[in-house]
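Have a look below at one chain only, the form predicted on its own, in structure tokens format.
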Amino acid sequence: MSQSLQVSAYDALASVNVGPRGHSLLPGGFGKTMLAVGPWSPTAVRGEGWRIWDDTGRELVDLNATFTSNVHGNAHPVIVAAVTRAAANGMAFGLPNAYEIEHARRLVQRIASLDQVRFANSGTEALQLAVRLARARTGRSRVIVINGSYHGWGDSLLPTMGAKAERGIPAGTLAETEVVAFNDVAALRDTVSENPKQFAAILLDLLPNRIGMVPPSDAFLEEAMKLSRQHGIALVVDEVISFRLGYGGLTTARKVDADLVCLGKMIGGGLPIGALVGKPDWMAGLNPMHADVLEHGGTFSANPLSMAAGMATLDLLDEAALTHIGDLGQRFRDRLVEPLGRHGWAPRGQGSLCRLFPAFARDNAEILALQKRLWWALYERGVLVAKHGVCAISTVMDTDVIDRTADLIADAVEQLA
């Protein structure tokens, strides 16, 4: 952090994150731990388009998007028109509210094998559903995760984050939670025949951030939807990040029989979103009409607001916009692989996402703290992403802002090396 970036950190601090009593208003001074940068970190002011700004005045380019979530950018007109309109009829209602359907029947129309939708707050919320819903389907209590995925906060799906992670998750909560290697064919295969009858689910994520953004194998897919349909164990699939790669997702793109399909960020728009999408079978256990239903609730789960922003992104998220945040998410990693690469970093991803990955990195801690360093380099030079140098393309972005943008992350990493 530059000295005078340190300056502001302090005056921040002493004037704004303390309370009535000394106390830092917020544990550590973040509202939420991926924000944690350092010991302190600008706070947002205004976005517009591609472009946000800080409180010290600080123009910025949005490679964050609020964690991928932002497709269209800052403060799209046509999604806050959206959200003003539904918002002059009422914020929430303790009744369903017809956005829900359409939102619904949006999903399902681009997951063309899917044909129900529950909604929930985020997508951590989506994800603890599916397990649920899986374990009292089936019967059994255990699931499989791949090693180096993130599922969100459940107690649940964290084991795959390391030691850390684990801290304060009851032991028989772990126990119920099997993690194979990531591409590990035969694991996956000697994991589920050993016994197959205590999984209710195998978790996958088609573009694991966590690991560098890496697909998945051919075969690692195939393997896992064959012992789902041998053994009857829901295939869930996280695609919170990863739908924006594709009208239907990657779910469609790589045709995945998934039996319940988890989304989040990009289907609200900007605001708060979960949905658990899924085969009717495997829903019926959140039909209320059903004397054994799963209790399911959400005060603001479906409210009208992140449903009409979710309609409004989706609607601008055709194939067109598609293509060109693809085609800007190719020439983007085109244009770094080169000058990263000599110092032994890359840029990872597909489509319209990206992680600038320190591939000589010898364990996590190294990689995390490569990643905050670099996060502070671009920070000074006008760029934001992902604390985790994640970056995603928007589609009111174009080649010169790409290219531009390109070459300061260049220039940071020359200097970090």
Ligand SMILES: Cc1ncc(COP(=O)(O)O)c(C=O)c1O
Given for the second form:
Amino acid sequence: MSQSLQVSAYDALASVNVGPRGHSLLPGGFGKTMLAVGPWSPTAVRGEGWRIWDDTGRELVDLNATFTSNVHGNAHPVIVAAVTRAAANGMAFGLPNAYEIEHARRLVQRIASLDQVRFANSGTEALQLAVRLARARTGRSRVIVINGSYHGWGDSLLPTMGAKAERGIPAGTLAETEVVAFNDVAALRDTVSENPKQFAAILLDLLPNRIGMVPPSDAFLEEAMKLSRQHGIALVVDEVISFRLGYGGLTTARKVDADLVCLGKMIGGGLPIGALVGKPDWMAGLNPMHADVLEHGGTFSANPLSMAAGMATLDLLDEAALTHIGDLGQRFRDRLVEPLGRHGWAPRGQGSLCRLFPAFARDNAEILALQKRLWWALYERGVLVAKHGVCAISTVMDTDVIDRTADLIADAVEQLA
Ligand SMILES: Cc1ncc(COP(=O)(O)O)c(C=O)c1O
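Can you swap the form predicted on its own for the form predicted in complex with this ligand?
To see the whole picture, the full complex is given below, headed by that same chain.
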């Protein structure tokens, strides 16, 4: 297939615009790197159900779903009502609020192996807190991360993303992070065995998106669990994206004996959130009644609005809803396998998540370049995905929209080829 791709929207706009509507008020025109699909981007105006509209008047099928967060689509009436009630009741307080306890109750009911919750404002914060807890309890400083797994933008965990991501992180911090190859059981075993008393935590993602949405093997998970038990290393599972794949997330589905699970995105119902769910032994470091309590702040952590939106989201996401989006996801991938496969692309993922992956690409730079071009080809056809080709199916979709959208994706890939 030809590598000289041509997507008119991207190439033409590249020379004339800077950022969304040419805004020089934002560095490079963008508020975050994740949104930079080129030197220019449309801006969002409104969303309803599985549709959103941009400032050019274009209607888009929202498969981005705010980077997988909006599991019930945009402005779901039940979630809007819950947030409106919480807002009318005072927005946020300098006292504990009852929502926080009710949300926590839902999380530990879903992840039956864990007992306590601490809320934060993002997935990154939850992961940062997990690492601090692990270091404080073990008295060790080093952490093991899997090459290519994204765990947010905190200093300790970013080195998984390669040399470019290491800029601005002190050498001393980088030296505390050991990066192990994905699914390499021997490398994981050897790394720990060489000096087990150095490691505070092993970080795992059960469907790492940036690696290409392929699950870790049973053998890899078994080894991580064994090493963590043998050497008292915290096993930390990042379910910021994958929690929407099962009632108790993939931790429960794959029977992973995690000490700490980090959540975010979907559990906030579209509002900012992070959560650390853990075993009491590990969570004890956050008990303010203890003299050696760890520092964890966050003016808006556990704010009533995020809690209310999150609770409504979880209540709507029962087994029937999970089966519905899981079935739609399977149908979506099945319909894409052949037309994408013809051009070397693969619809990877599981359940309600799919990543449109250029399996023929030689390195990360080529993968990203291809996916940006696909993004624009899809945008021209009225479909919004994430910059990395991630598609997230929401409960408000049906077979009709899934089939039509899959056909538009097949057409876009055909055009790129
Ligand atoms: C697997 C994973 N972990 C952590 C994060 C960080 O979450 P947040 O963007 O809420 O800080 C992300 C964000 O995309 C993620 O995909």
